[in-house]
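In the block that follows, a single chain appears as structure tokens, in the form predicted on its own.
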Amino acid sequence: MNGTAENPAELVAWYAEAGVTEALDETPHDRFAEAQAAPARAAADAAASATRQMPARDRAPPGQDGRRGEDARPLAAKPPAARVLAAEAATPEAAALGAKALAQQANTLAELADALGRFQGCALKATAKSLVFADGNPAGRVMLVGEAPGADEDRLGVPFVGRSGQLLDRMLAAIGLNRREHVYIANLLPWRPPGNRTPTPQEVAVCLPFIQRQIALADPDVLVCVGAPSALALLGMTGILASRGKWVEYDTGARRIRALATLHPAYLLRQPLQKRLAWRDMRAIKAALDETS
């Protein structure tokens, strides 16, 4: 780029994909206190949250005791949804016990949407701009699931939309399919990690639930986890290289699917002469596909 910059959006643009996602000012900050101190803070958002949403007959006015005057009688009891909301945040271990029963509390894909935009237990959500949930058709008979949001999808809050979507999207027309029509796109997680870093295994915990009870919801006939780390959580696979093209089975509670990994299309802009592997994988799914139509 020259030094000078005659559109300003095209410079943020380039930024963002650069991996640019911080402004810097002239006060220090400590980065590693703010951290630590995130899951306290989504912990008190998640209590304030769930009072707020308690009838006001049932919210005690302050005081140590938290009983209204002479003839003070025992509180309320929390609801289980506030209950879990107020838990959520408070240990990895809580927060992802809080995901399951806020997954499986919903029972439609929008539920489930719905559920992720109240969770607090995830820190990824403070930093990323947007709850990126899915994309494509609910009713596909493939279902595809990567690793998380990058800079492009989190600002417009789609899966798969920047350069590797664009190869995705390829791939999937080069043996009759499209995102419109038959295929449903989705995340393990539903956030961006700062940087686009690789997801800490206690995000994937948390997020797990979510993305196990979407899969469940929407049911496809076939599941293709893109990348290692889809892999790995979804179908406990290790070694994409080595384990890529191999069918196995996934439960999704209802029925048993058939289910394999593949390469990840950002990994394919990296190493072109790897687009011969993910070929193969896209000819046994095309496969499969007509084997059961």
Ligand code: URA
The other form holds:
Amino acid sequence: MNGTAENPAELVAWYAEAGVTEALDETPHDRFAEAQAAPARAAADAAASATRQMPARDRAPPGQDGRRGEDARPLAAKPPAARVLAAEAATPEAAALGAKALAQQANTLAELADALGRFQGCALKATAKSLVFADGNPAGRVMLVGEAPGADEDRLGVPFVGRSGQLLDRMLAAIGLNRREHVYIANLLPWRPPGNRTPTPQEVAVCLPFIQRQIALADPDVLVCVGAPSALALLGMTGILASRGKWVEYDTGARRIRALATLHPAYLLRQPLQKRLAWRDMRAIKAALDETS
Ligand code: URA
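Given the form predicted on its own, corresponding form predicted in complex with the ligand:
What follows is the whole complex; the chain from before opens it.
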């Protein structure tokens, strides 16, 4: 390697070639050491956050039970939901339970976004720049759920704003829809997986209660799962090429809504011939909206 402190441009070029395209922080981190310390720290943070939300009368005075400093956080007075929160990052199962408890407590989309901001159970949050919650009109008749934010979305905090988002907008425009008026857009995961890798099943399972609650609160007439991970997690569909374009019902808990999976625009950018299939899906969405308007 030729790049040195005297030759920063070469150093940056060398990093870029090696796939390091993001500077997340000014100082290096030992992620292995942090991963070992994370569950305890996340549990402490979650407990603190749960405690802050408790009425003051329910909080035990610090140190009352003989514990000191960080350990002096009240345990005895914690309600069950707070105990779930305290454990939320300890294991993926506990994280999913914590997510479920937080998501269920949210009665509005704003409360849900706030809950995600407090949630510590998904490691993706540590490497992402932004929480990418949603874009568009929550009162729109169509809700689209993609996979996860990419680099552009992470930088701007808005879903589907990069190249694939621009293609998505053109596809929607072709059937007379736009995000400002008709469409609400979110992702299965609200944080960018590093390097745009596919989210792990664990990450999906942990974040699932949030997107399920988001769909229930937005309560669209039509749900469109954009891409295979969204179709699998929300509709149980495997094999996106075979299952796309087929109407199924999605149960929000309060009612059943029409749902369909379509191909991801990032895939269409790589395989432009498949746009004809996506076009069929777009026409099916338009027909479903026209039928029920
Ligand atoms: N791909 C997605 O699935 N979602 C985004 O927000 C951007 C790209």
